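What follows is one chain in structure tokens, specifically the form predicted alone.
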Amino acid sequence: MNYRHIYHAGNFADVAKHVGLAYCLDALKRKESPFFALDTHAGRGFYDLQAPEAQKTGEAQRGVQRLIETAFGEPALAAYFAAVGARRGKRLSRYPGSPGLIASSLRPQDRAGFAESMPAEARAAQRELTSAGRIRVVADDGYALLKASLPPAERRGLVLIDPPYESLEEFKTLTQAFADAYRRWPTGIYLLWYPIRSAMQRGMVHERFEALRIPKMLYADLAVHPDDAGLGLAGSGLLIVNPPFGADLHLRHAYQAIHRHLAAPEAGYVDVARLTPER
């Protein structure tokens, strides 16, 4: 594995993503009772944006400080802006991962677990993860981690599974997972992550989570470049798993709120709509 997320942290994909998980971490806390998050391919927690790895690739630049610049008073993307600690006016200096958010949300009652597969990355996130609520990181893979965790003891919560891609059976090893883990905890929010590299690619995507024959199934594509042009990741796509109420209206205004700011000039989409419907 020689995936290092430090070269892509905060580009637009990262954000479609956030913008999703602080979603469903903030409906989440609208009740009391405790919960329980797990992060399976979880990173070091914080990137760096001045580093010299971010700084090559301007993803950062081009993703999250644009927003920051030209969409602070987008509505949609407030709460976003929120979790992210961004401020109006003001560059990110760093930008936190998926365990960033998830740890910065927990209350004193909630818990979370998260697995990094590279034991460098996972100290850092043991270094630098801080929360009100417990937390647990481990250097080891995270789909073991998701079959050990569920169901868990709270009974609510979610889950986040966002792999690299780097192996071309990553996604049959995704969903496979997938399945065992709803098998086990049908009740849970899940959020699966995908890269979109093409029309015939996103269209496969969908109809390979169509075919898990599982209910409330939503999905969220941001395409800010044409995903036929052969550039490499055209856009990003979010599937949800039993979505919170008002899932759906949400992704799509913050989602074309990141595709006007964010988009090549008349280029890419944004799609969200549900993919199975309600037993």
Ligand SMILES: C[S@@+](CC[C@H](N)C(=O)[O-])C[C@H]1O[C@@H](n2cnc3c(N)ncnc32)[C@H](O)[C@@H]1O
The other form holds:
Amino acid sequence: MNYRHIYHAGNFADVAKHVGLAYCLDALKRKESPFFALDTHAGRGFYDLQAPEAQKTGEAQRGVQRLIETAFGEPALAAYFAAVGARRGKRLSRYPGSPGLIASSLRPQDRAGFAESMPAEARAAQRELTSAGRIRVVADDGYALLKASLPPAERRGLVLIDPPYESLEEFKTLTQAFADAYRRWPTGIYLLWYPIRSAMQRGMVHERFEALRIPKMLYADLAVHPDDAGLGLAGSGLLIVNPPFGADLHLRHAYQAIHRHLAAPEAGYVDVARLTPER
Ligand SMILES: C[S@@+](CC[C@H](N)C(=O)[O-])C[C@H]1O[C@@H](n2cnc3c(N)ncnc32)[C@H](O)[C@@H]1O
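Pass me the form predicted in complex with the ligand as well; I've looked at the form predicted alone already.
In what comes next, the whole complex appears, and the chain from above leads the way.
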């Protein structure tokens, strides 16, 4: 397995995913009662956007850095900018990965678990994450941690499943692991990230999720390149199960803002809608 997230940290897909994650974390914090967050494919806590790997691809430059330059006034992105620590007119040197965002959202009563299979990445997360809540990082398979952790004692919280999709089997593994997790904890918020390469592949992803016959599924898709343009990803997809109130509208507005500022001319789209009904 060769995937290293430092090449992609802060790109448009990271922004799209983290907009959704930040919204769900903020929603959980509206109540005092403790919550649990589980990040099955955590990566490291923070990414140095000046590192040669990040500079080499320029993905953060065309993603979060461009948004900071051109979209700082967009109200729909204010919560995201606050969550990643962006400041008007300032380049971001340290970009929080999902563990960074989760750890900084925890209150003393909250708890989070992170799994990362690459030992060096897991060690970096262990070293760099600080939190008011309790955190645990394991250098292990995220699907195993998912099995071992649900349902959480807190009975409220979220699960992020964000694999690198290096293997053709990954989507199948993810849907099976999610279906099993949902059986054990049907009231948790689940965020499942998927790549968008073409309209046909996106349609298949939606069909597979729909076939699970699980209610309250929201999909939030953002494409910034034409299908199969040979530019890597065309778009970013996020399935949110049991989305917090207001997520549909928030994600639609935030993604429209991202699309206005980052999409190639005449390319891409925003599509945010319910995949399955309330019950
Ligand atoms: C897309 S990156 C995660 C990015 C991170 N969630 C974020 O939003 O900042 C996927 C990560 O999963 C790790 N990984 C791959 N297979 C894994 C597995 N079976 N269990 C846990 N981590 C895994 C990779 O090493 C990589 O760091």
